[in-house]
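In structure tokens, the next block holds one chain alone, the form predicted on its own.
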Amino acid sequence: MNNNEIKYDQVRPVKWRDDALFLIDQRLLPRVHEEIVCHDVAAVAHAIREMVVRGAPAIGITAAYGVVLAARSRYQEAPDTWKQDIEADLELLANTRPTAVNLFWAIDQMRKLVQSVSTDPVKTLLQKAQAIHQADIKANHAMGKLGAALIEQPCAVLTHCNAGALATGGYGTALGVIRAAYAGKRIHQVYADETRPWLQGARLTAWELLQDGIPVTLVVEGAAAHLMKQGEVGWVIVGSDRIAANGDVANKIGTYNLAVTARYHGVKVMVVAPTTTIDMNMAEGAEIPIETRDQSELLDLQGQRIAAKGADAWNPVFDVTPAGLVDAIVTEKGVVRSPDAEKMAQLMAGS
């Protein structure tokens, strides 16, 4: 890792220490930087469900550590039946968030290892969870370099939600590209959508870029078209929670809007995600389950009602951007330009 990579790589949202899992509580940022300590799988599941931790790769990593905690408890309680008993814990984790495929991938990886161990499983499972964690960080650095190389002329970029260190094991997917491109002087300005209703752009992306000394300018989602019209933005760079076999991309609600707007203004769209986010069992984006959360997230703000009394709200958390609106999907295994089913299959066959 070179000096620039170290300089722009200061945030770690998930940490294992003292035989417990420590998670930055992302609901409190940027006002308070506080960690939640998880000693059992129920606490881990609650943290994922309640958005203490979010972002597909980070959710998967957190779930892997949750399996370690579950195995420790189950083995201590019933060493003869723990493999059967832990299935309830795996199901608990799987039911926390329906859209992020990394969650199910990580649980499956841990489940396979559960079935293969014959003694106290904690050390073996912990090593696997840590390997998943470190592999994600390594993949993010690889994607950062590949994505930065696509930015041929120095320009401004626009990102949406938070696909940075806080959404991954570290460094980030979309923000990993932005970090690498900023270090290489390929980006001179970063714009970030506020990202309503959870304001991940305003609270999280802005916070973590500033931790690394990268200046960022916030815009409301409704300003994106006007911003692109100015001719300064060269790329929209986002992450993904699930990518279908044909290259359709599920990401934070509002991504589809950006892609449509970008196409009209001649701005390119880059999706950055590890191959664990690609779900070859989903033929197209229409098959991806879209999580809908409680309407209070739109009607209230920090516990105070802001909408007119009696109004209802529709609160889908993700939308699907058709592959035809994506210029490049960047993974740790390589770049897919103008993605389609054939190109995605070739990528995954080589991985």
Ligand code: MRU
Given for the second form:
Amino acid sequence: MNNNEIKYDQVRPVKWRDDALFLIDQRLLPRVHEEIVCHDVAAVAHAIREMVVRGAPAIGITAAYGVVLAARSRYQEAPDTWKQDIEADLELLANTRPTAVNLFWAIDQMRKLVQSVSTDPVKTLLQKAQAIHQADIKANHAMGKLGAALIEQPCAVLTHCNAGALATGGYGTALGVIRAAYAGKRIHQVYADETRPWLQGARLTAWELLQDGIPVTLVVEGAAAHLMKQGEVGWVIVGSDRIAANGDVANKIGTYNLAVTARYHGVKVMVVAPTTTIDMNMAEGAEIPIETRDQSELLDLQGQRIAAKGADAWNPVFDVTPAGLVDAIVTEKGVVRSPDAEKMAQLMAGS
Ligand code: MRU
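Having seen the form predicted on its own, could you now give me the structure of the form predicted in complex with the named molecule?
Below is the entire complex, every chain and molecule, led by the chain shown above.
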């Protein structure tokens, strides 16, 4: 890692320390910077469901550590039956959020090890969770370089939600590219959508870029077309929660709007995601389960009703951008330009 990479890499949302899991409580940022500590799998599942930790890779890493905590208590309670008993904990973790495939990928990795381990499992499982965590950070640095190299002319970029250090093991996917490209003077301005209703852009993306000294300008989602019309934005750069085998991309609701708008204005779309986000079992995006969250996230603001009494709300929190609107998918294994099923299969065959 060179000095620039270290300078632009300060935030770590998930930490294993003192035999417990520490998570930055992302619901409170940027006003309060506080960690919550999880000593058992129930606390980990609660943290994922309630958005203490969010973002596809970070959810997967957190779940992997959750399996370590589950194994610790199951093995202590019943060393003879813990391998069957832990299945209920894996189910609990899997039922927290449906869209980010990294969650299911990480649980599968840990389950395989649970099945093969023969003695006290904690050390072996912890090493695996830490390896998943470190591999994610390494992948993000690799993607940062690959994605930055696609930006030929210095330009402004627009990002959506938070696909940064906070959403991953560290450094970020979309924000990893933005960090690398900013360090290489390929980006002169970062625009971030505020990202209603959780405000991941206004609260998290803005906070973490500023932690690293990268200036950021917030816009409401509705400003995207008007912003692109100014001609300054060269790329929309986003992460993903799940990419189907044909290159369709599920990401935070509003990404599809951006991709449609970008195509109209000649702005390119880059999706940055590790191969752990690619789900070759989903032939196309229409098969990806889309999480719908509680209406209150739209109807209320900080516990106060803001919508007219009697109105209800529809709150899908992800959408699917067709592969045809994506110019490049950047993974740690390489870049897929104008993705389709054949190119995705080639990428995954090489991984
Ligand atoms: O609901 P969230 O905050 O978990 O949604 C996160 C996103 O949509 C991110 O863009 C995606 O997970 C990529 S994170 C590297």
